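In structure tokens, the next block holds one chain alone, the form predicted on its own.
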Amino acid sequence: MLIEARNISVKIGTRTVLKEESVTCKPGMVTAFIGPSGAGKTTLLHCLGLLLPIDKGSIYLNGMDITNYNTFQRRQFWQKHVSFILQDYGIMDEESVAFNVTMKSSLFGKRIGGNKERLLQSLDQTGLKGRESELASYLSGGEKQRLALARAIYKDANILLVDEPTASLDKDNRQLVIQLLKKFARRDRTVVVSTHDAEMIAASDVIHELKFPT
């Protein structure tokens, strides 16, 4: 799905974070938001995902203005179209690896619900096969990042919004995550990342640089 920001401006308190910023993120591509810390990369990512209201401008999904979606419409957008991988990964340490992927359990929480075949495929692709019964708290930071990717692969969202996907990862995990993001995009999905990582930037199809508003 094509997602766009058109001339959006955002203020947080008295500080202008984004000023008349525009970007088009296309399916089949990895779009990277780059720029110095504090230039608005994460803010723009959150605006595209309707996590943060904007003061001016519009957000479009396949040419349709979704800027003023109400609470129900935003929830539908999140459920049907978009997956987020934010810097805390969104992992529930007290739950199993499998539950963190499917987000479903049986009535009494004894078994993991959802599609088992898709679950195993997503874990296999992210190098976590065979660990579905482990508690997520046992995973390293790199493994938790891959677990968050497994959740997105399982959901098969049209749009994947990722904040600093390779931050604090070792070389092997960094390359694995980058390749997984590229593979996800090649399935005609829209992948948008906020990043400082030179390897992630080099692997991206489109670079959108943000600067401090003047």
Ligand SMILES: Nc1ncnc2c1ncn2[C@@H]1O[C@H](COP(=O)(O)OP(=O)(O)OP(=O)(O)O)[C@@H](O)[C@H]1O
Given for the second form:
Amino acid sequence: MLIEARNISVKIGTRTVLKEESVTCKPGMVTAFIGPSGAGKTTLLHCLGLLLPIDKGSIYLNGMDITNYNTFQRRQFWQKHVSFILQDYGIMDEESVAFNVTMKSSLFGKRIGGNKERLLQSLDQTGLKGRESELASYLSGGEKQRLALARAIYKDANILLVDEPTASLDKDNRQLVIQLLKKFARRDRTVVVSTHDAEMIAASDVIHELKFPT
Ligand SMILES: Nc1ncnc2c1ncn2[C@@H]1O[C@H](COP(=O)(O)OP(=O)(O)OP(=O)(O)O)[C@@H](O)[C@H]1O
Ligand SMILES: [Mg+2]
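Based on the form predicted on its own presented above, generate the structure block for the form predicted together with the ligand.
Next comes the full complex, this chain leading.
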């Protein structure tokens, strides 16, 4: 799906964080938001995902203005079309790895719910094979990050918004995540990342640079 921001401005308190920012994120491509710390990469990602209200401008989904979606419409948009991997990864520590991927449990969480084959595939692809029954709290930071990616692969949403996908990963796992994101995009999915990582930037199809508003 095509997701766009057109001339959006965001103020947080008295500070202008985004000023008339426009970006088009196309299906089949990895779009990277780059720029100095504090320039608004995370904010723009949140705006595209309708997680943060904007003061001016519009957000479009396949050419349709979705800026003023109400709570119900936003929830539907998230459920149907979007996977987020935000900076806290959204991992539920007290649940198993499997539950964190499928969000489904059975028999009071003792058995694995959801589609088992797809679950195992997504764990395999993210280097978490055999870990499905472990508690998520046992995972390291980088493993949690890959778990969040496994969840996104399992969900197979049209749009994947990822804040700093390769932060806190070693070189091998950085490449693993970069290749997975590219592969995800190649299946006509829209992948948008914010990043400082040179390898991630080099692997992206479209680079969008953010500057401090003047
Ligand atoms: N909830 C908030 N309250 C106050 N200020 C905020 C909030 N969220 C973001 N900001 C401000 O907005 C600006 C942009 O922040 P943002 O997180 O989008 O930057 P970034 O480009 O993602 O930076 P980094 O590379 O460090 O992640 C910063 O100056 C930040 O202080
Ligand atoms: Mg950020």
